[in-house]
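In structure tokens, one chain follows: the form predicted on its own.
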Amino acid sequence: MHLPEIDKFAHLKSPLHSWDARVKIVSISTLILSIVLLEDIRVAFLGLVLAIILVFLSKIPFSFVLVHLRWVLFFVLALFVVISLTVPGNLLIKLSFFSISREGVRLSLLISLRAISAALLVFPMLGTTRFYLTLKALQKIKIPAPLIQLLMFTYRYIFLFLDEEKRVFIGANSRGWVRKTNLSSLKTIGSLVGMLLVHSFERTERIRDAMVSRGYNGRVKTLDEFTLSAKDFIKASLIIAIALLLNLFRWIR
């Protein structure tokens, strides 16, 4: 099947490629933090336009980008709605089976900004280093091993999770099994979906004697080194600086 790459990118040449990690991950999850605490919607729409920049900065594709985010513009979409009617304020529309009210519109729009905001600074921050890198970075961070272990193996190994699922049900389609809504198909898909936890366990395990076999102890290596210059502070400066100015505009006003 095929693998969505998250550093599909990773080989461009950019100012934010050749950003050090681990400098990279801090500012621009500062900017995250600074973007999704803003309260007042233009500066939200501020952070949405930087985001915008990091993005063209950063040469990925903007179709890549888009791909990708369509999930979040959904969740965002439906979250705008639910919060547009329910929210109650001054009126803007008042018909007999639903209302919307002015405080409910700004509040939906302040968190959609923030939202997509947020989504679109992690390409930046993680499509433009490969994804070992970003492990280790992580790692040199001191981001808790756990932690790091479980987003390498959830990456790599949710799609082959997916794949086993989808060869279950084509083989039990291939048998004459029709999927319906009755308690026998029922009965079968709580079998099938057993058959594959049970084939998911057994593959942990072998997954896990191989890379023990291989002295595999729970840490990232790579040979790759991080080195750090001028031009990685500089940059990081730049992104904390701009995040605080982004939460001082409410002091200002």
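Positions refer to the first chain, counted from 1. From a predicted model like this one, the values you see are computed outputs, not experimental measurements. Whichever C-alpha set is largest while still superposing within 1.5 Å between the two forms counts as the rigid core. What changes on going to the form predicted in complex with its partner chain:
Once the cores line up, the CA of A172 ends up 2 angstroms or more apart between the two forms. In a rigid-core overlay of the protein, V26 has its C-alpha displaced by under 2 Å between the two forms. The two forms, fitted on the rigid core, differ between the two forms by less than 2 Å at the CA of E39.
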The other form holds:
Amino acid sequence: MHLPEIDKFAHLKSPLHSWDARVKIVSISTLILSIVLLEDIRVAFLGLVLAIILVFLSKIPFSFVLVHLRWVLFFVLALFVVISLTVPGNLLIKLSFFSISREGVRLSLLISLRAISAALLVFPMLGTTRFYLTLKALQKIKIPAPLIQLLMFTYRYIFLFLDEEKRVFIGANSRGWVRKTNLSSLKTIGSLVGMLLVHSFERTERIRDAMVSRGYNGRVKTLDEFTLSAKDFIKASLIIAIALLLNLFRWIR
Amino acid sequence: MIKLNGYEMKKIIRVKNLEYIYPDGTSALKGIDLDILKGESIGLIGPNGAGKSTLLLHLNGILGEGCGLIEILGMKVEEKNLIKIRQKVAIVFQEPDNQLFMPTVFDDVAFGPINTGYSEEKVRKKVKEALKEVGMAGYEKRCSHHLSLGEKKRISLATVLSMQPEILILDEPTSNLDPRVRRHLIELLNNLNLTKIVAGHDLELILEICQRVILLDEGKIVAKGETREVLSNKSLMEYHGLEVPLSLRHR
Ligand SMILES: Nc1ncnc2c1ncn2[C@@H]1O[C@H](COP(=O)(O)OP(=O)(O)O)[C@@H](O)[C@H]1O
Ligand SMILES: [Mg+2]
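Having seen the form predicted on its own, could you now give me the structure of the form predicted in complex with its partner chain?
What follows is the entire complex, opening with the chain shown before.
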């Protein structure tokens, strides 16, 4: 998912939007984990259906989800081809020197189902809260501070970085440079990227000055914005129960 | 309106023989002596690279201890006083995108007060007051990257006003602002009852806000005095790469 767009639909209203971000992240992560562990294809299908239902409930448009899922889909497709062709087992189809086994298809289908469901669930989990609140929630559930700060600053400055990148290349274009695939063009790209890095580095120094001058001493502190209600726990119980049930099937049989 | 009777006014900033060399060997400050009185507004002018920003950074101990002495409100700028000094001395940096580094306006304006150790209730109160003071009440939940430059500038100011500083330092406060936004900012600054130091090339602004100016060039103070007097000294100004502001030129 493109970071700048991650919370594009966080302003909508849905049962997922109103869910406390901390509880939401913990619950849906549990569900993702349980789906990733599934081994029965039919249950994995059920997992996919659940994921789709949650996306639907979150009101995030499917078109948006699909656009951002295209890399996952591409990856899954590649995996599908490789695994079906390489895993040995009962022959399903034989095309000249390719042979596709039943086990190969089963395994690749299982992996695809898990991967797509997990990726889908990221949308109701992270796309229904303003990203800064997600960060605060992560902080509350004790994700290490350096990681959070990294994410926070990336999120804050990625827009500027993209703007700057555009400016640098427009500047080069306006002086008659066109991107080609030859060595000299590559060299120019190299130096433009280098310039971007130097600018970014200088900016980090400026930002550090601004932080220190307002009392920064290694920890970024913010005020708490979370309140828990019974509803948050009801939703959590529901999702976690589903996560357990999906795996219960396996234990029973 | 010029109040310069040093006998009755308290020295709020004292700089004695300050020298600073950047790690790469650039000698940016070469023996600065400076006294600033409580309630004064001082303009800091000089060509690019004169050392204005470097001097300002020293006033709340960002660049580490150089050679020489700096005292703020009677406290030496050194490790053990830094927390206190950084609360008293506020710097608004030139580029608001560097000043506003948090994801939301609220978090940015709250950053200083939280670090100062205020209670949650007090933090919320100070944020509210500061945003109101700069005319940006209701912007708490907004993300800085979606704001206009003028809005960012005002919120930058709020991020330090929320710490209730006694000294307000502004580095090139009006660069890139359109005339209306600039006018707004000047009025805002004029209404703030603090000791102010304004660095930059907007001499008309300095003429409006500051009673005294200090002219810096190549890391040294080359002139200081009453604003009108220094700014209208054509040969002095031009010698140091500056111009007499339009409003002071004789036709
Ligand atoms: N981070 C830095 N590292 C090395 N040299 C610097 C740095 N910042 C500023 N300088 C140099 O110090 C001198 C004074 O710079 P500065 O204080 O930014 O001047 P001004 O704000 O008056 O334009 C200049 O020669 C500048 O190149
Ligand atoms: Mg400067």
